[in-house]
Amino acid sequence: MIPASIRSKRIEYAIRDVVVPAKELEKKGIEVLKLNIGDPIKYDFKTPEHIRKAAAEAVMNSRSEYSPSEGLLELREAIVDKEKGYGVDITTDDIVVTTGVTEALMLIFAAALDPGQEILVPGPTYPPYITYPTFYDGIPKTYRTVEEDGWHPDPDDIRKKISRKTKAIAVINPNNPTGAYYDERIIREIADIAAENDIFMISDEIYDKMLYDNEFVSPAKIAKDVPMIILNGISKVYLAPGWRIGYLAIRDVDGKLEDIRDGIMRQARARLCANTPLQLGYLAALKGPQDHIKKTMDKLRERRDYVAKRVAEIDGLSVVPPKGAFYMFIKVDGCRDDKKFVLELLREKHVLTVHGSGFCPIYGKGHFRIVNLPPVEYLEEAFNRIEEFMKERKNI
């Protein structure tokens, strides 16, 4: 056998890794209730019609050319307008359109991290923030977020984990997997730490318009003195996750990110471009009607509240109701092995969730993540099974 690279063997992605045993059950004809993946289209949401039409027209009009490596100019202009609405001062030259936020992360980490250099990421965190720094021989360090404080970051813990090797601090706000929304005070504290240590921030804003009660405030507006790379895309707010169109926007300060910008652009040119017709779909999303967002959040609010109620009624479970996104990070009292818990729940009750340690082995352990995307009837059946499992629960 010809061996695979060591770096490829380090790749893990808990959200999809748990699908493997679920598929084995499905091969036996067993229906699995899936609460594992943040894909609205898998449930009862649809990409808005005007966005679908724009992408279809782009295909039918043979907009199949290679686009510029940094993305179509008209899309980048629309992104500039969107960010300016948040008080962020950038130009089209600061934007790279990517194959989803995941590719944006790969470009950033590959450009910013030499072997042994570090990136601070929230714990728990979206798994690529751990996987891809490791892939590029960097070191991801998770900083503590406090469940009892609404999963807000602990600035003191961030300070303790800064070293001479630290290159950046990442913020995911609203957060995946906890649904937390960090207030301006916390963002300012994190930004002050970055400024004091002459490092940059990564601001993942993919759920920016998916807040239940708050209005989104961009960290780039709060911290105008800190160099920052902003991430966003079409997947969540515009209900088109499979389109894989996102962007990174470099909001520089005093040219501190120029070398990293060059490293990102070299990679962007080498991988050619993002999908051209679907960039035009994202253009329609940004410039067209936005009324689907309120309808989406109304449905998600009902489903969030239902899950919170059910969790509160089940002995041994608790959850901090999320302020944004569509995830619930549920604590299991006394759980010693959350992955075993998730796999036993799948095997015995055929409900698929994701183990909390897959989002951080330190700060995620003893939890499992679900999505509150499905209709209440679907969630009801899933939680009936979860409640049964908890009543029958062994010492896991």
Ligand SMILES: Cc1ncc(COP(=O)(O)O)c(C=O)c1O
Given for the second form:
Amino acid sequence: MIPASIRSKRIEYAIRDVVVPAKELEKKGIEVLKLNIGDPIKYDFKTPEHIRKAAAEAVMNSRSEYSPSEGLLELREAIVDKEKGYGVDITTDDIVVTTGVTEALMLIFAAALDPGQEILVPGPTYPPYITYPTFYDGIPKTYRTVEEDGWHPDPDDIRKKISRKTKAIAVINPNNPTGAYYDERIIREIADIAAENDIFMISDEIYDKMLYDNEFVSPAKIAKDVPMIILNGISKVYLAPGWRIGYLAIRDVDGKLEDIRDGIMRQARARLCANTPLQLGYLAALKGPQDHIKKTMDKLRERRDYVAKRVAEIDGLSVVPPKGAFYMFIKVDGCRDDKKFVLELLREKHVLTVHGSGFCPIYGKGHFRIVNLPPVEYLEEAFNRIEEFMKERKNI
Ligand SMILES: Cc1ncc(COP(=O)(O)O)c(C=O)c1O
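Please move on to the form predicted in complex with the named molecule, as the form predicted alone is already shown.
Let's see the whole complex now, leading with the same chain.
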């Protein structure tokens, strides 16, 4: 056997550990109820028609050229306008259109981290915030977010974990997997820590318009004094995760991000560009009607409220109702092994969820994550089974 690189072997994707046994059950003809996938299209949501049409037209008009590495100018102009709407001042030169936020994370971590350098990420977190810093020989450190405080970050823990090797603090707001929303006060506190330590912030805003009650306030507006890289894309708000289009926007202060910008741009050129016709789809999404968002949120609200009610009725489970996104991070009282819990729930009741420790072994353990994306009837059947499982629960 010709060995793969050590670096590639460091990549772990905990979520896969539960998908493989689910597929085995399906191979045997067993229907598995899936509450694990953060993809609205897998349930009863559709990419809005005008966005699909724009992408189809771009393909039919043979917009098959390579775009500039940083993305089509007209799309970057639309992104500048979008960010202006949040009070964020950037230019088209500050933007790189990427193959989703996930590629943007790869570009940023590869540009920012030398071996042994650190990045602070929320605990629990979206797994690539752990995977990619590690892949690039850096060290991701999770800072505590506090369940009893609506899963808000603990600034004292952030302060404790900053070292001379720390390059950046990431915030994911609204958050995956907890659905927390950080208000202006918390963002300001984190920004103060970044400013005191002369490091930059990464602001993942992929769920920005998916708030149930609040109006999104951009961290870049709150913290004008802190260099920041903003991330967003088409996947969630515009219901097109498989299109793989997103962006990073460098909101610099006093040229502090110049070198990292150069590191990002070099990589962006080396990988040519993001998908051209689907950039035009994203342009239509940003410029066109936005009314699907309210409809999406109305459905998600009903589903969130249903799950919150069911969880409250089940002995041994509790959940902080999310303020945004479409995840619910459910606590299992006295759970000693959340992965085993999730695997048993799958084996015995054929309901697929994701173990909390897959999002952070320290701050995620004892929990499981579900999506409140499926219709209520689907959730009802899933929670009937979860309720039975909890009644019969063994010592897990
Ligand atoms: C916080 C967060 N950022 C980014 C992504 C993925 O974004 P993209 O599809 O643009 O790569 C996800 C997907 O679940 C996410 O939860």
